[in-house]
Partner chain sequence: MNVEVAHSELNPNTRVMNSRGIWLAYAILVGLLHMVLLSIPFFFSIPVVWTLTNVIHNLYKAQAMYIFLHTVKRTPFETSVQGKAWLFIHWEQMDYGLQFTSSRKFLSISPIVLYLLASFYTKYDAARFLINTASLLSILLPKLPQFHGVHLFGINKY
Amino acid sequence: MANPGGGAVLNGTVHSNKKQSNNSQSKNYVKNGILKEAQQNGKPHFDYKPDVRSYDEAPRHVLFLTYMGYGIGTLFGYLRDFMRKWGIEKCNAAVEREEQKDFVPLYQDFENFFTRNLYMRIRDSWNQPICSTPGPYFDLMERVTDDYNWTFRHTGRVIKDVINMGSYNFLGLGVKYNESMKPVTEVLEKYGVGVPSSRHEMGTLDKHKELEELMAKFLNVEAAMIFGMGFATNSTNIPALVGKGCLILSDEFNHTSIILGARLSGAVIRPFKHNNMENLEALLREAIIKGQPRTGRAWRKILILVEGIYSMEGSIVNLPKLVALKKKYKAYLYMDEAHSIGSLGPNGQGVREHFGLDPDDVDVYMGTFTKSFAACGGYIAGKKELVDYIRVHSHSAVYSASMSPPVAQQIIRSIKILMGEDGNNEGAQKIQQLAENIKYFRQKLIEMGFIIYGADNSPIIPVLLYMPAKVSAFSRHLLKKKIGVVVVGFPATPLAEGRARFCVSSSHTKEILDTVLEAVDKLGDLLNVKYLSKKSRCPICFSEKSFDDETSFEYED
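Show me the structure of that chain alone, the form predicted alone.
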């Protein structure tokens, strides 16, 4: 990684001669993938086990019917395109103007085929307009369509008190105004809404510096830098870290912002199978042995890109093995904790704390403030030399406006709640309640017979529905019961793996979860989507140890 400070580079990590600026909250960490201390808080550690459960695959007839459904939809799509071409059916899609027929086409018919003929049939399941805070309940603006989902119009009616099972408001901090938000309103009155300048010019405020120092303290790292947009935090900073002559090893399920940043960097990109450390090691070995294509020269840098929690799968990165691999092969590790920061670990510090690893084991921490912190923007954190390098070379620092001051204050408020600096134990209670809600909701879904993906500690719980018609029906029926849930299909998921994605929050009460579970249970029977075999419908086997326990892991060479 960039080493402007002159520190030594050992095992893929920049080691500075300067003393770390803040003290770690815990002295027991996993070093080189091996736990050095056997106990924490007087409790013995437990052996690390993979965090991703193995579930049944869908019956073959379900996959057959899913592909057959797409096939029939495709055939009817071609028929309707033929009818549109000859004026038998009205075409509502974008088309080339007649006077531009000799120009290079802006719209490729085949590329828009899926949108025109398949997605448009179930488009009403997405982009629902919300008109309230994303608490355990929200208000929804009713809309109807008169042309089969090509356009929508609002009726003026508001659907009140819809149960929110689709928001990333994991810790319930996105709520209506209360007295704890008074500092946010004071900052709004003092600084205004926005900063019409970049961080390199006149856009760095004292609130930005305060937030960066607090974020570094929260993560137990030397320094941090904040950005006004989470997506841009990945897409504009990855190119600052790698370039031509570098190699990126990227998890196949990484977010689009990571993929875009990797492509913009000019580095060679090689994806590895999701959370598959054997496949990653094979790529690392090959990269070191063969070097760059054609020349055979050694790679200038090898950067591994992963996420903490994967938003479509709900799986948690196998960080202990990943750290052991990156140190063994002297690579760098970039971890996106957009969904895991605040929702994992005894103090909400993310995947690194969840596994009890040393803060120095991850080279580049990236995360967003749009989920657990109920705000917007993102951050890059790690060694001071790294952050100083990003401050100079990041495109976001030069070409984008600084974070809004009230937003920065909201993030400061959220972090102080998690750290207990607000004078009470609200943060710890929220983290504990979130863990209990996740355990309860996942266990009940499994007992009902749904195939679900992800790790047992993940607040994102995907329920596999497979068929596109059932994906849409699942969303529509639940909305009639005043339950809002996100459904996801191709191209965000593999073609035959359409799903509903439940997001659990600490603000959900047991009564709310029971209401949702009762409706989902009946709907599962109605749509016949309980595909889990009876022998697999056992309760989740959770460790009796608390989240405060550490893990041990040793990677064999």
Contents of the next structure:
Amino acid sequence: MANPGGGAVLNGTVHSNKKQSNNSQSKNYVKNGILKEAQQNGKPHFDYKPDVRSYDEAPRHVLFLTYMGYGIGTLFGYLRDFMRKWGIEKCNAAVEREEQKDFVPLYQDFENFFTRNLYMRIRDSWNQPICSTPGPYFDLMERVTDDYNWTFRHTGRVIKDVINMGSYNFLGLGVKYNESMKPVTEVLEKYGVGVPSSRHEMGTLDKHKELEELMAKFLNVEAAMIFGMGFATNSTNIPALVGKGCLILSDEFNHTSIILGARLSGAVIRPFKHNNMENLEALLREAIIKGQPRTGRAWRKILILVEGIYSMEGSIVNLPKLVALKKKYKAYLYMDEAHSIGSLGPNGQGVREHFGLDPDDVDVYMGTFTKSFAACGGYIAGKKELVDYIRVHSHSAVYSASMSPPVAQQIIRSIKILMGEDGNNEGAQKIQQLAENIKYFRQKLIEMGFIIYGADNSPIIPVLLYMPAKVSAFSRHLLKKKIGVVVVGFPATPLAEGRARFCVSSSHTKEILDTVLEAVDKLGDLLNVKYLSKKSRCPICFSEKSFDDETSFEYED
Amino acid sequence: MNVEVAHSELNPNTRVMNSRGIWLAYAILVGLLHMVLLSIPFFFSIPVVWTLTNVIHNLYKAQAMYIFLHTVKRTPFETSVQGKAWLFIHWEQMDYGLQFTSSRKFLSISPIVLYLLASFYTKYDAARFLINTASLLSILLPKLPQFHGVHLFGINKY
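Switching from the form predicted alone: structure of the form predicted together with its partner chain?
Whole complex next, starting from this chain.
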């Protein structure tokens, strides 16, 4: 009788001789020629409530005033344009020569309306040149403007030790040169700076191979491939993975690089509402039932594009539900972990580890080395077949230069710190410090009464400011107090949601965070941006009746 | 403000009218306009004031908002589609040209409501009725879906 699996058949049931142990201790096995570690812990780390809480909304009068702000700004913009046209006011922007006034205009006036009349007024909050390493502190070059932000001039002075709340320096690895970076200079001396060749020609160095193997080990996947530029990783590899006849379902708030890659691929793109798994499921069902648009044929493949942490919202993708959906409908998942690699998960392995899922659940891991690893470049990781395909078909591998060797060495150094090789636990300390900082900062901001977005563990903390003038005032005031933040307004965000975006780093000590919190607290009172309802600030205070409540007493007559 | 611009919202102009609270802001603005007119002592009678509100609202629509919605083309900022909305006025850009969305319905209904109120308060006398009707028609016709992209006499085509 046939005896599959080595068990004896007895009364119709198969008894296997080998007892299968559920809790196997680091059983390594070989698959596809790659040595794989078994997943140690299959259970999720904690009972995760997905980040689908509805964000607190500001009261309506705030929104009304925001629209008023934009409206009045627009009216004044029209007035100023009128005055500029009729020569009452000097025009600082580019204009055409007198002789060419009748030609078809080279500079379209109205498309620059917003830039000219609204952005120019508050332009000094952006593009500020810094002149030191962007660690926890940085030095800012002082610049002043004599003509209301049309031109700037550097006074030559440097504002020293500005607290850095804007860099994506999550693990604090972006520091000045010190002795531990000696291997990087040795690589620089040996290999030089640039690799004047693409991966397919003469540009694959042993440093790249070393980094790719290390990256695969770090992420607990079969293989990885690295690229010289993070943006290009997305925009050159998504076209290699999908093409005409495929369907891309991408999150509303995906980064430009993902959108560009999706558009270049020629597939049909359908965006789904941000982090909304019901919407995604509805779209999946509709797509599978109806097929391709005109022909009704089945899709060649369906790819879901998400990010680990979204940089404008600070929200974390709802990965467990997403993976369940993808398995049910047999779609592929591409996850861009630009912000979440190194900053989430107990070992810094990203969103997948944060939720405790199996490494095979996500089909394509993508990430960048710009944020947590303090270098530049990107990677694609996953199964060996996938990465082998990418090695041959990626546009970047054919056409663009490969990663610079000292940069690769810096990433190798960062990963080794994170993985805790050489026995020291510097990496684990950094990750833990980051988690503590995040928790502390978020909690304090909520207590103070600011409306903030983002999941509770995400290192990106957008504080909502709503009105365009407050957005600019926030940035300027904090700079006076020597704190640097990034602020964003329309059109990068929806019309009424101007925000300031704090990025917490593990190199921030508690004193630094306290300084920032104190300044933000005072500024919040001054600008009146503490819109969080009293109930949400301190949920415990409102849940039980205080027993000092005198109205509950009864007076006896 | 161009920090990390471009998510999948290709033309943010299309979503402006759908923002939370903007209908309320619009209604409050009209109310304010009416208050301002009411407080000018030169015009005593209420009917005149209501006609004026209606007319100025439509004219304000016909000049300012008409201009804002129905004349001014393009977008006041650079979009990532590089000029797809080049020749479209704001009304046509709303919701990417999808007709009968809630914002469009709201903006179509508000002049009708004002017209009804103005007719009531002016007690339907002839002259004011003509003025009100004319201004209502001038603001309602461009909103019809049949007029999407139509340029009468070639005005404002490019």
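Here the rigid core means the biggest group of C-alpha atoms that line up within 1.5 Å when the two forms are laid on top of each other. What you see is a predicted model, and the numbers here were worked out from it, not measured in a lab. Positions refer to the first chain, counted from 1.
A movement of the C-alpha atom of residue 81 reaching 2 angstroms or beyond is seen between the two forms when the two forms are aligned on their rigid core.
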